[in-house]
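Encoded as structure tokens, the following chain is the form predicted on its own, with no partner shown.
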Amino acid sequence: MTLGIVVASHVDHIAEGVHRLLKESAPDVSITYAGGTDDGEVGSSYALIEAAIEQNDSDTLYCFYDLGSAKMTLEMVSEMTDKDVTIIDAAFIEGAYTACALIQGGYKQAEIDDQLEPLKVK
């Protein structure tokens, strides 16, 4: 089992920026992202989120999102993939950053889950 990160945002530049930030602290972690709609507008895209999940080299994924429809799209895609997808209801950047740093540090999934728990917003 390998752990990876997927970032889904309504804006492509936000998703790309979060990806860039995460790669600075976790260069060895598989991190993929999806941002915006298929035509580059603000929103979420099933196809882009599906590609981010499928193109991630890891088989167990922590997924972070910025707004509700990105979460709903992640939920739909998670039902159609063979990968183990966990959608985290946490502060978007802080949660993703924490998970990446812990994966980079070699922490186990249960330990990462424990560290993410206080960051959850629901």
Contents of the next structure:
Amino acid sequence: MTLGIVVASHVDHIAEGVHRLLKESAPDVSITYAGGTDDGEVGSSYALIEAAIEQNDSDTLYCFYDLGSAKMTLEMVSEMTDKDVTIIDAAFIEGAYTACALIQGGYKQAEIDDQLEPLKVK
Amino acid sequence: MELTHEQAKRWLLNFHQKVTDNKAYLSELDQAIGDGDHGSNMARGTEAVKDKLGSVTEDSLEAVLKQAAMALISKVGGASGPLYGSAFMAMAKTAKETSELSTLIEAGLDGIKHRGKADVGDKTMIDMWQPVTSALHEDDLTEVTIDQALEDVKPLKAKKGRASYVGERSMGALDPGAVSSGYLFTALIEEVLA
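Form predicted in complex with the partner chain, following the form predicted on its own:
Now the full complex is given, and it begins with the chain already shown.
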């Protein structure tokens, strides 16, 4: 199945903005996002990240995040979901953009992994 | 010693009170080496724990710990949410097998290490949980253990989390997660061990 992309940020507008950017280059890729806490504050929300993962059309997901607690929350959700979730420690925007462009272009997962490797910064 | 579900509830309510009373102090500590939201995040999280505990009707230690975990995971918002949440989730799982206190706290410690990929000496909450776990195994957890752990955490250089960005500057400062964990264990002493 085609890869889907999940974007998790500490801020709702960042997640929304990154999603908008990604959609430009990858209109056919399933991209879902979560930003901020349940109350719209700065932080991470288990419920919002869980929803982004569950609502993505794909069952195989590459997840990109901005800072540590978004990663830890992604990890907790990934342990609970039945989906195949991979958390990518790449530069947030560059990594997500690269993955989306390559999925849109029909590249295979192994080729995408190769391109993401040099973007890993965390 | 065994932990009962009533003791666990009193322990968590006491923790909520201590965090709420010291909310400004925890944020002040976090301001120095992190992003300054530990007090408000933990106050929000433990308030949610308090609310959730009201809905636990069954006499089950596992249920109490699990509801606390879910509240912390859902409501804290910062890194301490997944960390405290993983600790209580690990304790809840362990409570299916045993209610022995030192075994439960050790499971919590392992949960934090797993989630944060940190260890002793990284200047994190682990530097409180580890000595407390050791003291519980020796049947010797007192305020002295907690005070000593806080003294020991001060000179460390942060290697994990936001505080690691300021590197050397973290030396001499208290770690807010170690301090809030200290409140957790002072609450444990007051409600369970005293």
